[in-house]
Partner chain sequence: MWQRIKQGLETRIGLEDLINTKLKSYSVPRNTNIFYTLGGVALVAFIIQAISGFFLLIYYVPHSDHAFRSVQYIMTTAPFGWLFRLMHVVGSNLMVAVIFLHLLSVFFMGSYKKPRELTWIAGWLMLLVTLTFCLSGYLLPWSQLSYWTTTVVTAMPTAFPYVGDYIANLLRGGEFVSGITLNRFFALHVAFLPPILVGLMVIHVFLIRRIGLSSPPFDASSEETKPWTEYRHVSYPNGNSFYPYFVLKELYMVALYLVVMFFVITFMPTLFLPEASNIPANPLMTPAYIKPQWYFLAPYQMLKLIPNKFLGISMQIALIGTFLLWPFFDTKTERNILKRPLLLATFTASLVLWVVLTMWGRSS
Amino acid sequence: MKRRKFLKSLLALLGSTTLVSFAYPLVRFIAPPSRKAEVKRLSLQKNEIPAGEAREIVLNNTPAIIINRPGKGYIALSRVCTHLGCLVGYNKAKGNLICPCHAGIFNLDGKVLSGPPPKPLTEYPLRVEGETIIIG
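Answer block, the chain by itself, in the form predicted on its own:
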């Protein structure tokens, strides 16, 4: 009787371990990573980014972009696509951000216009003080 109980317990333990080893990677693959915008302060001069232009920067080891939107002002966005993590690029002619991997398109506010990205781009806090743009 003791041996039968021990074998059932061992079988349950091995089955549970096997189930978790398959389920955890599957859940991590399906659920997109959540990232909070943790930003150290970074400052740039306003004249470095004329209206309609953008500048690529790195914030806390994350590629980002600052865009001077005509009539709307500056915005700082992550360049990491929310679909599979490719880096989006600024298309000045069309006024949007394009992911080259799966043709995801974002507007200049970081919102998804088309394509497979499930969420908008991460926006970093930004303020303008005089001639200086401060991110963070």
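Positions refer to the first chain, counted from 1. Rigid core: the largest C-alpha set superposing within 1.5 Å between the two forms. Source: prediction; values computed, not measured. What changes on going to the form predicted in complex with its partner chain:
After superposition on the rigid core, displacement of the C-alpha of Gly15 between the two forms amounts to 2 Å or more.
The form predicted in complex with its partner chain is what I want next, because the block you gave corresponds to the form predicted on its own; please supply it.
Just this one chain is shown here; partners and other molecules are left out.
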């Protein structure tokens, strides 16, 4: 009986070691390769975006938009909707940002006006130096 018990626990040990040494690499293998967040700056000329206009850009691989809000100046927002990740589009006539997927609507400060998005759009730091707009 003692011998049988010993062999049983030995088998359990071997089995679990094999399992773990397979499972760990598997999890690592499937997990996405970690990507370093590259902080790149982007600069634009002020006259490229007249008041009321917007410009779509890509910042650190993220689609973003710079809007020249009438009377309030420039703002840089991520275009990725905080609901489920579609890209919002600038609606000049209504002065808002609309997400086509589930009809989320944001104002030009990125705040949610209506629809399902839970959070405002991510805002990126933006500076104006002379005639140049610097984002990021």
